[in-house]
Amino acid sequence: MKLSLGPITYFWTKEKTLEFYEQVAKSPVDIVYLGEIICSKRAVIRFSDWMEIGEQLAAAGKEVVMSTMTLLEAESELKMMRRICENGRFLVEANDIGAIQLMKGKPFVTGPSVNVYNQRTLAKLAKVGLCRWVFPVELSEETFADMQEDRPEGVESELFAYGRLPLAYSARCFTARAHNLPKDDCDYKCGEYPDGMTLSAQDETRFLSLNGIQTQSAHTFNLLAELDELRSLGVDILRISPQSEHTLEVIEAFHNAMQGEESPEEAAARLNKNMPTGPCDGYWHGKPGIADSVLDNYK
């Protein structure tokens, strides 16, 4: 079972993100997904830029794999999807149908807003070059277990692991909203939230998070806790999602258990103590997503 850092979905200032991916390329994950799949008004690191950071984590020994972004609205989006996928050097995540028909006929990942939900929709990708796929996380241990049964041969299966879940994408920005602010003139107000704006119900329950386009999970997903389980199911990588602070803690928390030199409970309960929020596991079940397998906590 092999370690991934999924693309930072936040809007990271370029020497944090630079800073970041330093840090990376001396840790223990062996796979690291790289490109905004947000927001292209993020764009403060342009594709030249991702691709050399793509050299850099390669020569550490790292698989680079590009992503393109989920929801594409302009021709400037498109292009630069064209770029990524035509990119020559690195593995490329597909995150919309439109990515997977550029790549047809070429190896690539669909990550984990691609719906794929059966058997039939893996087998059909996996005819047109699908090498890895991401399992959407709002599926349970379950669609999971039956879809392994018929995955087609050579495909591996990544996992979320770990990290604030991706829920939902509109051509609405409702961190520029929150302000006040229109899409086109946000002042790039989700620079602020560097884990995403957190929301609360009017009974203060916090519940969801906003970045920008995408609405994430206020709580955080955290799988370590299942490591047997999950490699009893046959999952080849397990995917932890980066945050502004402690990423680096969580890979180390991941690897030693996987290595057997901490047991998973232990680590995954340290880890819930560093998170925003909470921990929540409630898809993985079967129950509600905000719920918690092991503080059967419904907040």
The other form holds:
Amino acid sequence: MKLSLGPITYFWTKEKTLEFYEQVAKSPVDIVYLGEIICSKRAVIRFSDWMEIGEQLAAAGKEVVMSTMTLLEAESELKMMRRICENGRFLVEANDIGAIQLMKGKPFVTGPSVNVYNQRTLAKLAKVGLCRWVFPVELSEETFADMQEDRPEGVESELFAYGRLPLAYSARCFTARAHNLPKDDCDYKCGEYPDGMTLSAQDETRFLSLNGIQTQSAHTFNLLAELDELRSLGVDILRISPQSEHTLEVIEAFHNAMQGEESPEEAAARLNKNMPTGPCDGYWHGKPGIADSVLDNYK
Amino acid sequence: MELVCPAGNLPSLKAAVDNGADAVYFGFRDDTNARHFAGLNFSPEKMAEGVQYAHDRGARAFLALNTFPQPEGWGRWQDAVDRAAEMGFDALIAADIGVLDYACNRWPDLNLHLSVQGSATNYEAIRFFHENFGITRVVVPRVLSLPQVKHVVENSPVSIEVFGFGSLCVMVEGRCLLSSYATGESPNTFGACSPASAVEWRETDKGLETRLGGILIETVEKGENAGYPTICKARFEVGGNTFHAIEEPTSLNTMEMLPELQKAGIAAVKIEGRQRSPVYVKQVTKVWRAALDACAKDPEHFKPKTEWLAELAKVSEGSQTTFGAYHRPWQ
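Instead of the form predicted alone shown above, give the structure for the form predicted together with its partner chain, please.
Shown next: the complete complex, the earlier chain at its head.
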């Protein structure tokens, strides 16, 4: 089983991003997904910069995948998607069907926002070049097991195993809205929230995290405690989604548990302490996403 | 432009057809469509009757089969495709790649539309669905501005349908998991946003409290309008302020934009609201029929009549309407 690092979903400075990937290069992660997948306005890191980061990570022995945007509206965004799809050097993660169209039969990965909910979808995409898919986050272990049984040959299964869950995308920027700013004149407010802005329900339940046009869970999904089960299901890759703090520790914890150096339960419990809001794993167990099996908190 | 109207039951279907709908869309009584609510939708018998009623009066019948099957339930979607083909539906509105793949292989003559739940916001995605499954129309998500819609029309190999009126999804359809995060069930997996079983209303001193999956998402004071509780239209606390952090409880009304939509080459305008009453369907269809006819006749001088807007305001959810994303500043 391999370990991957998903694309950064937040708007970090170029310095922080470069420094982050320097550390990632030394970490025990196997696969690194790169690129801006949320908002095309966050263009402080250009395409050529991403390719350079990719080269550095490749030189450090990492498999590099370039990720495309999730919600594409403007022609300029399609243009960037074309550049990524035609990069000719690294594998591509399609986060929208549009990118699959551009791959024209070349190998590609589908990210969590491409709805692959059944075997027939998986088989069809395999015919047009799918070589790896990320299991949609709202689906359960039961569905994953069914999908694994009919998995087309040569297609790897990747599971979103750690991080704030990607829940929704909009044309509207909620970070700008929270600052009473229009999206076209957003002042790049999302840059002030390296892990998103927390949204709480009226009973003070910390509920969601606003990340520009994306809405994430406030809780951090964590499947590390289920490691043995994931192995028996034949998961090929476990994905960690970056946060501004502790991501390297998360990589270490997963790696150690995978190597048998620490029990998965202990390592998972240790990670739970550093989460911005707390853990959740409800989706995997067929429950509301916010629920957590250890806390047993589903009302 | 074609007028495509919703029907949650046979009386609504008849109301749509009798009041000028060019096409009416409806679904089976299960999780194969995105309005899976108790007491709504069609048994196979009623469905056949509905198709016949529409055809006898020159209207087209579309089947909404726009949720995402998982392996365990796959058979239900496959049966629904087979039945739609056998019943003579004029189009199948689907979102899932597997369902589209099955439909176009098993029933090559069946006309396929890509549902709004298919999340196709750009022409490259549309080309994928066209080249792989031969779709003939796309319903585009309610996230594009008018210039963006025009750009899609100019580059799309198939005709484009837009939402004109009704409830407004703020999130890209087909990619919104907010409901399942709180309740375990989403439009994708269950065919409903905020399924009724997860909604709880409680009268308190502070007002009417609404919980979704046990989470308090709204408190409505006496005299305030309490709409159906969806996460995207509730009030939350962000950065020390409690407000409609995602969207106000508004609904969509694009009537004023009709000349522009017509000029842009939009093929059809869709009315949302299969969960609404036959009275809603009747009033909205009637008004929109009149508006579309007026716009087709004289687009230059088209202006929604005050009485039309008054009629629509009566049935709108929430007190306000919006152009939504069609109007750039909304974004």
